[in-house]
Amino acid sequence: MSRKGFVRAVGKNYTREDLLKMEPVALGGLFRERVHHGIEVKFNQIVSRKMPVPENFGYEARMILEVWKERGFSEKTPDIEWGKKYIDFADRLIRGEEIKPEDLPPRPEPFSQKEMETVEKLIRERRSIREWEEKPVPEELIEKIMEAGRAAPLGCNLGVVRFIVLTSEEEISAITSDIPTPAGRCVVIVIGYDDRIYPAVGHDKIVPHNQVLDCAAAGDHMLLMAHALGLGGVWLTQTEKTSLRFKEKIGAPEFFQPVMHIAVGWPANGTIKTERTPLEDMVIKVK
């Protein structure tokens, strides 16, 4: 249950006061985490009768919006139009309105078999591509690359996950890796995190390595578009000292932490896609 006139995270309450001094990434995530815990996860359970509807219920997203409004923030970004549709619902629920299916986006479906066909030769074919051509990867499908990441899943929809794009010699030498990434032949993506927000939900007390895993799953996301796009790419990950080592080189703020980059450019040739162990000695078998 809601505390009336706090919003709730792990370890602290905050006031109306608290939220109006804090930092728009902060209660952006705060925002997004509350709709989340205190909407998302109970709203299917309410709808199918399983669970009554909570006292207070959506109260704390309630009040972090009315102070997003009172700070002049944007109400038109996507993250604050999905908690705002789940504000209404909640809304709906507490009016002692009934929510009915044609409510609710569908439910997914099976794939055709043609759509089907489609996804596993996207999974099967992917490789990694560690040699490209001497020609420019242009803006536009970086952009896809970055969306297809913005798109992956993440822990709490806290949205944690930040991209630099390198493309000049001299941005690229910044990052260490154990291949060549010539500028020309390739564009280098770092993905990291912003480590302002998880603090705000007391999320890094529980959950630290989440936000390592949000870059891993935008990663591979993003190796998935390029090779869909025709472009080959390749997965490197990072050590605590070169990530140090490339913030102080490339002058990339302080609550950016380097996670792990991918380089992405037109495949010199074709590789060997390396094999994976045999699936029955993946499953692990429990009594």
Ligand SMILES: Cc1cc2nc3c(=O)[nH]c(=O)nc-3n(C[C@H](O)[C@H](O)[C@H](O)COP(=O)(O)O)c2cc1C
Second form
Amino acid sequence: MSRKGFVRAVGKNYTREDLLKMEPVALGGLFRERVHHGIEVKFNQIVSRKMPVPENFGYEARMILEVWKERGFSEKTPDIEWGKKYIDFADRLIRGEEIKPEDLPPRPEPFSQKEMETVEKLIRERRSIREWEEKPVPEELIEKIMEAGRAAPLGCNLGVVRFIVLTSEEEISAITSDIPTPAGRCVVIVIGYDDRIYPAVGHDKIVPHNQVLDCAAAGDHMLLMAHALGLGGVWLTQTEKTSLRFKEKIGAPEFFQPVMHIAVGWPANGTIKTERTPLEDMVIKVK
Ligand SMILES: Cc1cc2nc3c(=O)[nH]c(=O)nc-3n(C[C@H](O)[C@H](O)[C@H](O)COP(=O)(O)O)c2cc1C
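Switch from the form predicted alone, shown above, to the form predicted in complex with this ligand and output its structure.
Then the entire complex follows, led off by the chain already shown.
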């Protein structure tokens, strides 16, 4: 249950005064997390299983939003607008109103056979491409790829993933991996996280690895989108040393922690799809 006058985080309670001083990027993360755990997760149980509405339901998210507005930050960003929708639902439940199925977006339905064919094609055909034609990759395709990364699942809805796009020879040479990534043939997108958000919410103490997993989820979505666009991409590993050298060479902000990078371009040739170990070797039976 929320305690009036406080916003809970792992190992700490924030007062209004604390929130007024908090770094905006951390305050935004705290808002998304409090809407997620404080309202969204419980909301689904209340609506579908008729669980009772908790006392002070959505109080913390409301308190952060008030501070957000008072500090003059934009309410027009998609994450804040999303949070406001949940606060509105929480208000309605507190007033004793019923949330009807038609108040919510329709539940997911199985894809049609045609849609399934596309999904299967995408998942089964995607492969790593490591050689590219000398041909520019249009900016709008890079944006589409990053939008796909933006849509990936993210731990506790905290939103820590960040991208740095490298196109020129000078920029690309700031990062190295085991394969050549020549400028003019590919664009490199470095995927990392903003390290100012987890400490504010206390998640650095309990699930720090989720920041890296968020980057991985984004990278996978991005490579799938690249494939659908006819581009070829590959996931590239960074050693800790590579990441540090990259940050220094490129002048990335201190808060950006690079995790991996992907290179995308127009495939130079077809490649044999790597085959996996059989499913029965992957599934571990415990009974
Ligand atoms: C965590 C991770 C790290 C990877 N690092 C590299 C790398 O540094 N260099 C590279 O050429 N490919 C790298 N890859 C791509 C894999 O080699 C590739 O996904 C795997 O061989 C299967 O081939 P496929 O992607 O064509 O299905 C990496 C993939 C993952 C998931």
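Numbering follows the first chain given and starts at 1. Superpose the two forms; the largest set of C-alphas matching within 1.5 Å is the rigid core. Note that the structure is predicted; figures quoted are calculated from it, not measured.
**Q** Quick check on Lys50: with the core superposed, does its CA move 2 angstroms or more between these two forms?
**A** Shift of 2 Å or more: yes.
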